[in-house]
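This document starts with one chain, in the form predicted on its own, laid out as structure tokens.
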Amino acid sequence: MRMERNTCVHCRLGGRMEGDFTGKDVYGKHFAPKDYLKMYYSFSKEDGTQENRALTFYLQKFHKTFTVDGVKGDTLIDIGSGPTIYQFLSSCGSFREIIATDYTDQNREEIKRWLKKDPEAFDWSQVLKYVCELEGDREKWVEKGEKVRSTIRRVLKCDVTQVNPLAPLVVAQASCVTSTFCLDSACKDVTTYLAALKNVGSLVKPGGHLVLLVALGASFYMVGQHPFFCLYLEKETVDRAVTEAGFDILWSEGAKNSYSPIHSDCKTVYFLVAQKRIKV
């Protein structure tokens, strides 16, 4: 996840005491994509685990945003993709190209492994089937997977603590920027979070959209045996950061108790869609 912003992954790894900020070097050494994927994304619609209920919530909200509400455009940039592709399943048909990004080499390699159909890549078939079911035809999941692969054109490094998160590359502002569980793990305090949100928001063109998935009330999440830091955030702080970055919030929704307490102390997962103001 989510971005290593200081590590562009979904949250941050501790390996030390719970509550310690997880630095970029720790993510690079200890964040294991396979452990992360197995723990949070081994999906079955019939499985009643909290992780499954959480993932179902994410998928439904992305479906509403891109399929039902029709958010679309030329380019979508996902900041802090981690090793995941679930966030692209509803948006792949609404944009000409998608740019995936993450701070750590191993997460970017995991995405590339799936794009190349490497036999060692994580199996996203059940998640694909569920999204296709939301769209009305569960049997189109193979076609959906191919659409995602053809739409993800680049997998880049990012660091949300930089004014230009994609530096040294300079890319045109995007129609939409998404970010799932990235800033809450990349930022050590609220001041850093407010600045990082502005950095990410600068990648969106006026009139474009920002879509966030945030862990509220969390201080850690586990990947295998390693604890990773999460910045404790409340809804009001996230809303303030989005507004100060130049966006108007269109809608938001939270889901409580989304994770097993042994995996994360997250209280609420918060989904938000905002539109960048057009200066007159």
Ligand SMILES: C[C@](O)(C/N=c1\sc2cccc3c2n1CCC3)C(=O)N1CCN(c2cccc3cnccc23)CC1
Second form
Amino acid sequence: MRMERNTCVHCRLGGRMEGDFTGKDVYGKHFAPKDYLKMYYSFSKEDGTQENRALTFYLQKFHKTFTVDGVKGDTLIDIGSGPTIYQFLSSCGSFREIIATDYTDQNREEIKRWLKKDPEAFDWSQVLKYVCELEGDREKWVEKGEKVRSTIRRVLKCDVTQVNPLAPLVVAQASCVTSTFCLDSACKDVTTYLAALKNVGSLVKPGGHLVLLVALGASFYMVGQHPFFCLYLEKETVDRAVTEAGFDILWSEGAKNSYSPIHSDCKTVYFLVAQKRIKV
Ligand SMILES: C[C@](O)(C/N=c1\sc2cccc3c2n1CCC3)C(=O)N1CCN(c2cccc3cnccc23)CC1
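Pass me the form predicted together with this ligand as well; I've looked at the form predicted on its own already.
First the chain shown before, then all remaining chains and molecules of the complex.
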């Protein structure tokens, strides 16, 4: 009997994933926002049964941070927004202005498409309804969409490997900086990760907040048929990096990863809220 070779994604792709850092230029050429959005941000099946447990975890933690715990302020900068807007649904009522950023042109274009209500934009309505339900009135989802659109004032280019991630622009320090799944995919090793966290942390005013969503124990994630590098991180590494960047961790919570192993080998999605120490 011929033993059916159990070829994992890694093997099928000739092991290109481990260690093969996906440089910035690869993102520009091969990162397909539509494939990514369909793969990771489709919310529920036609019959409405929820299947995207990872996304509901993120939405619940953003709800706790901004709506329940009351983190608020003047400006919020989101670093490495990707082509998504889910990360703004709870914070849009707590900040005067939100600045979305990403490294790649196609991700910034995808966000602008949604802001302009382009019919080609990704449909976030199920996600908007879910967050409105968390806030107590599912019917308010259209107003919620308008609130997000009126609060996101700018969509800028960022590069977390630069000391000023928003260079050449100089932006005033923000009350809050959020970053979801960005540093893990933008940094090739832990040294770069520590430096990038300091770069991103420099955008937060003393006493301000840093909110991170990190993929732990991941070495790749798929977008369509294309594997993208992810820095293999453990909770302790992230906590130490946040502390060394000058922040006190207020709370954090991990959730067992629910992505299919074909999509990513991510073990845990990790949500963390920290506050920038005030130098006395
Ligand atoms: C946020 C993101 O959506 C990536 N999502 C990711 S990663 C990952 C890893 C495991 C699991 C999951 C997962 N997910 C979301 C789904 C679950 C995105 O599209 N990104 C962020 C990173 N980015 C950059 C590349 C190179 C250099 C950069 C320099 N500065 C700034 C950004 C740079 C490209 C655009």
